[in-house]
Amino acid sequence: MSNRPILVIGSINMDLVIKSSFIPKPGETVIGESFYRACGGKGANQAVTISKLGGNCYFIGKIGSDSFGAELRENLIKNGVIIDYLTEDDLEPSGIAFIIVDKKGENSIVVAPGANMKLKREDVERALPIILQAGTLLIQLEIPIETVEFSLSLAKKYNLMTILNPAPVRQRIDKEIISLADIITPNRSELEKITETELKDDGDIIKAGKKILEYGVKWVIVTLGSRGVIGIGKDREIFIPAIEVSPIDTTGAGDVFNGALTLRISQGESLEKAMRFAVICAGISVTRKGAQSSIPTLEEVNNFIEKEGIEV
């Protein structure tokens, strides 16, 4: 089992969440049920997941010099994430996400990225001392695409395993960027946009995944929400069904999956076992509200596995 640090580069936001019976259509006003604030952002969610599950995680991101930024910083520290390379921007506010969660736990999200879009290659270069020690990089697309490409290139140069979570998917993501990833983890809609193909069934998903493999990626792991996940490799596919739970809030579930998957792969576990563990962690998270507040600890996951008699 490797003890080398895991590096997460990405976004950090304050989530402003409204619970509603349903998500309004354009032009429609709905009276919501409750409001709460939660620490989020894809990068920060993934970093907190890794840390809460026992990993040694460094986070590179950018916050504003404001009260939300201070709260986000303190929350990372509280959850054991190492923030030596978390920086502040004096001009842009901290990132904000407005989230509506319906009665089924499904969500609709709008992000005002703020300081996240000021995360530059110089901020990543500052972290070279830890990049030289790290074994794995996990990165997403809520930061400038130029920073994503530079980070993946740097990680490749120093032989880190690279995992790209292509979320939120851009109108166009260069094949060159995808080719820098060892593993890419889109959801179904992201896979559709990346490959510019309509996915009607699992056969289409596998074909689209194999198309991405042609870029040099080793595995494409597609998250399918309540159905589970499918891993697509050169010679085989791995399907892991979701665990049966009653969802309350699906916000951040994909981030929990990515963080848990990255941790277990970095520890030398087989891909199939890592996927199975990550599905369980994500399943637990949707039974709780919030993004980082819903992330289970390793003890909670182990207790759940034992209680439910799940084979991992």
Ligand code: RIB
Given for the second form:
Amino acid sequence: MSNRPILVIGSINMDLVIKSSFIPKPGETVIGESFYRACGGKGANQAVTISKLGGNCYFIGKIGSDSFGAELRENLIKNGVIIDYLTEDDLEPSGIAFIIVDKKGENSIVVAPGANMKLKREDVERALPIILQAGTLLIQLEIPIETVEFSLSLAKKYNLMTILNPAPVRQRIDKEIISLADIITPNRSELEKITETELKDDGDIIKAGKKILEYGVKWVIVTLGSRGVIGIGKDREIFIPAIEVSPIDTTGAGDVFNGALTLRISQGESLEKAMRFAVICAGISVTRKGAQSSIPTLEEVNNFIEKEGIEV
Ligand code: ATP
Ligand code: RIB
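Now show me the form predicted in complex with ligand RIB, since the one above was the form predicted on its own.
The complete assembly is shown below, putting the previous chain first.
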């Protein structure tokens, strides 16, 4: 079992969340139910997941010099994420996400990225000492695309395993960037945008996944919300159903899945077992509110597995 550090490069946001019975249509105003603030951002959520599940995780990201930034930093420290390469921008505010969560736990999110868009290649280069020690890089798309491409290239140069969570997809991502990933983890709509195809059923999802394999990616792992996840490889597919729970807030479920999957693969677990474990962690997270606040610890996951008698 490898204990080499895992590197997460990505976004960090303060999530401002309103619970509402439904998500308003354009032009509509609705009276919501309650408001809460939670630490979020896809990169930070994934880093916190790895750390809470027992991994040795370094996070490279950027906050503003403001009170949200200070709170976000404290939360990373509290959860054991190593923040030697978390930097502050003097001009831009910390990233903010406005989130509406409906009665089914589904969400709608708008992000004002602020300082996240100031995360540049120099910030990644500064972390070279840790890149040389790390075994795995996990990265998403809530930071400048040039930084994503540079980070993946550098990770490849130093033989790290690379996992790209292509979220959110803003525009078509270049084939060159995708080909730098060993594993790519889109959700269904991200897969549609990347491959520019309409996905009507699982057959279409598998076909689209196979198209991405042609770029040189080893596995395409597509998350399907309450249905679970499907892994598409060269010679086989792996389907893992989601666990049955009553969702309260699905914000960050994909991040928990990605963090847990990355941790277990980097510890030498088989892909199928890592996917099973990650599906359980993500399933637990949707039963709690907030992004980082909903992430289970390893002890909580183990207790759940024992209580439910789940085979992993
Ligand atoms: P988000 O953007 O909200 O982080 P996502 O779209 O990236 O999420 P999803 O496919 O919605 O990712 O969810 C990731 C994983 O979380 C799923 O593969 C599943 O295992 C788990 N999950 C999500 N929703 C539910 C649910 N309602 N019940 C059980 N498990 C769920
Ligand atoms: O994936 C969920 C995350 O997306 C939220 O925490 C929000 O900050 C946005 O980055």
